[in-house]
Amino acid sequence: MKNENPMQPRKVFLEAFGCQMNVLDGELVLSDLSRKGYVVTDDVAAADLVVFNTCSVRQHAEQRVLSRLGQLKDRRARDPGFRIAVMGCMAQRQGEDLIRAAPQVDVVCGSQQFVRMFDLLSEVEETGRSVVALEQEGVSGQSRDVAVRPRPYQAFVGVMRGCHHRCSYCIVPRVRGGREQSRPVADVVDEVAKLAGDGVVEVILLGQNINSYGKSLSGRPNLPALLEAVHEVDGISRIRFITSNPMDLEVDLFKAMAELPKVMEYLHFPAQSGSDRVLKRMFRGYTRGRYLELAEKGREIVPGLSLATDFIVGFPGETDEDFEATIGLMERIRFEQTFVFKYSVRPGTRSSEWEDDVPGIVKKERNNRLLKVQERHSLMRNQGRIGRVFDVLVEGVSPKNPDRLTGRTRGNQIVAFPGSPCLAGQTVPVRVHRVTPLTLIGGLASGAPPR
């Protein structure tokens, strides 16, 4: 890469949109660029390179990227050394069309090509032309500098990529690959050990369809086997994993969660709908009854299990009766967290061939109603925690209140309490004094030293 002032390293700013997989991919890109002379900055105005790590799951995410690109258009025109790269799912989906829509972009890097970012930028410098790289085969490797990460005590670790399912609304197999590829257990354990050696105490294992982990590997190790192996890494005190697809979840996973103390009692478990008719049109591969059976079995085997879910409202053909079935599922299970999305057409998916027949105002009303139900459930759950003591992994000073620390319980509940910033990275006992629907508020439990 050329540099107008070789005495000054080039600065890179990265903004990630969408899921945790995107966050991890961004970290891997920053890690590679850092090894090759770039300096990471959180000031977009000071950056010589801006990278947008994009998501295509929702139309709104793509619109936000286009807005950001528009904001940088004038700067790109007046500064010949300034570079813009777009990576990830939106880049994979739009390809050359993205260059035509935003000619200020220098690199369009697909979801399997991010490991080549430095080489692609070098090609731009050498040719003076934009580069588009979309191949989904022949590129592998997740090498990272474990010291390059945004959170000192927590790290994402990718354990598999791709998803072989074909949910009718989902663009992920198209933009991230439909062939599931798992990393060998030894590779994952080696990365976790290096992270632990650099101060990480909590790892979050990531996969688009993590319950299918190991099916592409010799010997077919499964997710419980991977959890057991990571559990043995010294220095790691907490293990989480996402995302669990009900199609592939087996009871053995619950048994591993119950038997391995470092594995947290939290399961992100997307239902998407509570209606069998809608689930069938979504090609989800399970029924409402099966979902309820798994949720109840999980709570039976794993004491204190916190369940989180996703719902899509306004899916083509969703009737009032279908929506009420979703409300009924929420009332039955009473989730810890619910993430609600209004359906939007994703080109290339099966559902894009169907009429988007639920009016926007109805989608909004259903969205808001689900959020209100979840707020009520969250408040009731949290009120039942007043007076209890929880082990909290301290993440640092609260971004909303500098006089408080924030952290999370084993069940992923957010906790705020007064304390010294030096507690960051430690697990401390906190007694809950009051609550909101989203936060437990308390203080260090008297007579119990930090641990």
Second form
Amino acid sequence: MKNENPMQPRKVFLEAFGCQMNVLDGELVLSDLSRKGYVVTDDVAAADLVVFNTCSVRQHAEQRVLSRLGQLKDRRARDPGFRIAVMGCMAQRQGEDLIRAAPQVDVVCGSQQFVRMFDLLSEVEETGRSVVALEQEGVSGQSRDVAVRPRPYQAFVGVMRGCHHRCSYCIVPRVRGGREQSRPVADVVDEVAKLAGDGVVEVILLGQNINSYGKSLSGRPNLPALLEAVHEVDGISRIRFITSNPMDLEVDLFKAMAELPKVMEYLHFPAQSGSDRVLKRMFRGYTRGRYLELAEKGREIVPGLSLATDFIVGFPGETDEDFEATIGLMERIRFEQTFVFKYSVRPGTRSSEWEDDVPGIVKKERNNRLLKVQERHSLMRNQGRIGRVFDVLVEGVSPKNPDRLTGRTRGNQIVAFPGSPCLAGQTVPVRVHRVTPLTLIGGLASGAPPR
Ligand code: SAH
Ligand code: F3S
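Moving on from the form predicted alone, kindly provide the form predicted in complex with S-adenosyl-L-homocysteine as a structure.
Complete assembly follows, chain above in first position.
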């Protein structure tokens, strides 16, 4: 890439949308570009290159990217050295259409091709034209040499790509690959060991459908086997993994979680609905009864297990009765955390053939009701924690209150407490004094390391 002033490295700004998978892909791109001479900036106005890391799961996320691209159009026209790249699921889904809709875009690269970002940018310089790279095979892009991470002691590690399920509403298999590809255990362990050498203490293993990890590998190692192997890595003290589809979850996983002390007692376990009729039309492959059974088994085998979930409200044909069944499921389980999504029609999915018949206002009401129920459950759960001491991995100074640190318990609850910023990255005991639905507020318990 030409540089107006060769002494000045080019600056890249990344604007991110979507899930943790995307966060990881964004880190991988920034790592690669940094290795090749770019400098990462958090000031979009100073950037020579803006990379949009996009999401397609709901239409709203795509609209936001289009509107941001619109805002940069004039700048791209005025500044001959300025470049715009779009990576991720929306890039994969729209491909050439994105260049037609937004000709100011220089690079469109899909969910497997982002590791070639530097080469694609060079191609733009050579040809003077936009490039589109969408192939879904052949590029793994899951390991990294240079780590660009917001927190030096925490890292996402991709363990598989794609999802072989066909939930009727979901665009993920189309944009991230419908064939699951797992990384061999040894590769994952190698990367985790490198990260540990670099000061990382907590790894979050990522897969769209992580319970079917290993099925594409010879010997078919499963998720418990992967957890065991990662558990052996010195220097790592916390292991989390997401996301657990109830369809592929087996009780072995709970046993591994109970036996491996470095594996946190946290399961992101999306239910999507509490109604069998809706689950069936979502092609989820489990019933409400099976879901409840797994949740109960999990809590029995893994003491203190935190369960987090996703629900979609306003799925085609969802009646008041279906929705009440979802509320009923929430009341039965009392999750730690619930992510609620209003149903959004995604082109090419099976459910896009069905009428999106739940009015927007009803989706909104259902959304708010679930959040209210969750707030009540979170508060109740947190009140039960007052007076207790938790091991907290300190994340750093609270973004809301500079006098406090924040961190997380093993169950992923957020804790705020006064302390020295030098505790970041350490695990300390904190006694809870008071709570809100989202936060435990407390102080370092006696026996804590000196500040
Ligand atoms: N396997 C991933 C799924 C990624 S999509 C996971 O389990 O996290 C993340 C969440 O987005 C899904 O769990 C679902 O609740 C929601 N979602 C997916 N498609 C959607 C759609 N068309 N409309 C609304 N929400 C959707
Ligand atoms: Fe999507 Fe279902 Fe896979 S929600 S990512 S198709 S498990």
